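Starting off, we have a lone chain in the form predicted alone, written out as structure tokens.
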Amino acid sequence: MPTDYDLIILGGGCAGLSLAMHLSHQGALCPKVLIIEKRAHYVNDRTWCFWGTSNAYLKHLANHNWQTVAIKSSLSDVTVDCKDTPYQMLAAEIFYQHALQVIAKNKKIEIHFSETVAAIPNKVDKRWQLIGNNNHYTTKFIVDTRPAKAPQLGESILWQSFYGLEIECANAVFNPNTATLMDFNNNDKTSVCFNYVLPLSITKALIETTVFSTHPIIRENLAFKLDEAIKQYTNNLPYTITRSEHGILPMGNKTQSNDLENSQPTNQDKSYVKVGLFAGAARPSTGYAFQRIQRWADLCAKSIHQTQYPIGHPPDSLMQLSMDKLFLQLIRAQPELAPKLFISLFHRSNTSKLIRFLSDQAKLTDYLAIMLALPAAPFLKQLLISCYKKLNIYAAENTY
């Protein structure tokens, strides 16, 4: 016989998870929920970052943060301080613990680890069946947090590929006090290229090697770029590595293409929602997800609770999608610009107004004060481009 659920959540990773701690707050009214999630255990797999903002959720759980941040190129470099909101990490490892926790006080959500279902459930008589490993489930609802297939070419504008290594050396290398978000090699001129540190102490630190490109980059393919980046900030000084970790990240997926074009995502069955990573919950500009997947995941339990049914991620104000979608067309265009245009960024913008504006969270005067930041010609260009040819697809589909 099969067991019944209101709910099935796919993926017990951040969304998943995040789901099911806000729908555990709701006590005896939360509905009967099952976590379907492939992995034996959870293990210290990632890191996630963001701006420690007045209404950041879970920012009590950072285990570092930086009140200063740095921007460098060859050319040169700028350092912001931002101590009133500072840039905080958050282990996998803790959040995952965090989570079980919570989700554990409420005995109406269930994990199942080790599990896994058919890639497309089928619906018979309003409910949805699904088929495990040795399993029969059926829920009226389904919240999808799985990928729904390996990153390919074409199906972003830019591809946000990163491999990072955590390490710790005997001797003090790092600056425990800054967080370097970009530091750029200017010696890849067709995607951008930067690393990534996060100094945890004056010995140990998170170094990443990341990549905006047209195509995803393997772990492997990394691995020689990071390696260099290692010799450099270590002085080639001996460390032992403590931890890894590598990422995927779309820039501009089509579902959020579609949300710029349509104003809000399609949905053909309200009783399927689709979310994560290549649903909407990465930042197209940046690849930051945390605060969004959180965000989703208080309104998602919100309408559960007053309609039973999930929401998938809200859809950015079409400003932002804008402005981002412009942004990363440029430097997909244009690569060897990214270097001044960040630093240009950082540098000339006041820092409240860019970190609510990389936090989701701008204002119309944000909009213009980054806009005002940014140089303006290379934008206008790359704008007058974009219509051209929009204005060439629209020629060739009305020509008969």
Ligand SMILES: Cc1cc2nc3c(=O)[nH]c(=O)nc-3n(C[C@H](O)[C@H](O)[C@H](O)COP(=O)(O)OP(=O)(O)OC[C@H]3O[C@@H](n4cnc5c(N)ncnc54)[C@H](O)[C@@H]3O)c2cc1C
The other form holds:
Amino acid sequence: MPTDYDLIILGGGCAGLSLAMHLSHQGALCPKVLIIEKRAHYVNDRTWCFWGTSNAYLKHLANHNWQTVAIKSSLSDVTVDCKDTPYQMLAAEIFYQHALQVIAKNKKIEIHFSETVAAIPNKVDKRWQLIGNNNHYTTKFIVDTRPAKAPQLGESILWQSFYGLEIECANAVFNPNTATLMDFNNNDKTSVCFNYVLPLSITKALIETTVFSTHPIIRENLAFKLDEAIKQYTNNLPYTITRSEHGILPMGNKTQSNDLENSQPTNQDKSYVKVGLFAGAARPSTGYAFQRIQRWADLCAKSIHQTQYPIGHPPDSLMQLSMDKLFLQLIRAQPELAPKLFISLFHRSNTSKLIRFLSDQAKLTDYLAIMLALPAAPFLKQLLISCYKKLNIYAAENTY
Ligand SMILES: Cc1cc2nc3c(=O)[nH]c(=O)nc-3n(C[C@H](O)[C@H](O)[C@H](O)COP(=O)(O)OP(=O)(O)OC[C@H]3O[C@@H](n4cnc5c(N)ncnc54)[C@H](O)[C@@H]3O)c2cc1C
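Since the one above is the form predicted alone, can you give the form predicted in complex with this ligand too?
The complete assembly is shown below, putting the previous chain first.
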């Protein structure tokens, strides 16, 4: 006999646990929830960074803050003061532990570990039926956070692939006050390459090599670049590796929350929502998703409380979406421009406005300031190319 729930959350990662935390706060009004998670236990598999704006979620859990950030290239570099909204890091192990503690306070929420639901759920008599590798379940509502499938060429305007190692050096080689968000190196004609350096002390740092490219890149193919980067930052001194992380994030995912036809059983059925990194959580221009997931989890829990129905990620404003898309199209077409664009952006923008823009909180005047900080010519050219392409498509569709 299948066990019945009001809501099943498929995947107990960042999105699944975040929603469950908000539901847990509803006490006795919380529906009967099951989280199905394929992992047996959590490990410190990633670090989440975000800007500590006044309304950033979970910033009190951050295990590191930087009050200055830098962008560097072979031509120039810029360091900006961000002490009012520091760049913050939250280790995944802290998040997972905190989430499990909050969820455990509400007996109406269960988690099944080492359980996998691989198939698309089936709806019979108004209840979804799910087949796990251990049990069968039924539920009225599903929030599906499972990544759709392995990242594929063409499914995102660009992919952000990165591989990083947390290292400890015997000597003092890092400046723990400044996080280097982008240190551009050997950009080629097809991708944007940079290192990301988060110094945790004078001897410890997380060093990541990152590539924005049209195709996703596996860890093994980034290992050489990372090795070179670490040698550079440690002055070739010996070091020990304490942790590693790898990710492939969509930038301009083609299956955003407003375009889900292919990723859920029926796009008409509001009792099933698809969310998470590959379903609208990732900000197109940066790939950042943590704070966007927290905002969604808050809204989704409120919607469940008020209407019983879960909701997907809210669509981005037209202004933000258009700017992100144009930016991505430009660096996809001309990756060699990326260092100049990012340095201009950080050098010429007011830092508060820029951080509001990067944190999805821009006002109209912030968008204007960001546009003015960027060199106009390449954007206008890209805009004309996009308009020309759209006109061609329109003409082709209307030719009989
Ligand atoms: C290494 C790394 C670093 C990142 N750093 C940042 C950052 O600094 N800032 C930022 O904003 N964003 C960052 N991101 C992006 C984003 O915030 C994370 O990817 C985030 O974890 C996405 O949350 P999610 O719930 O969509 O996916 P996940 O957290 O990956 O959760 C999905 C869960 O589903 C489970 N699952 C998968 N398949 C099944 C199945 N068939 N049945 C049951 N369970 C299943 C998985 O085990 C996993 O626990 C990073 C991503 C990575 C990979």
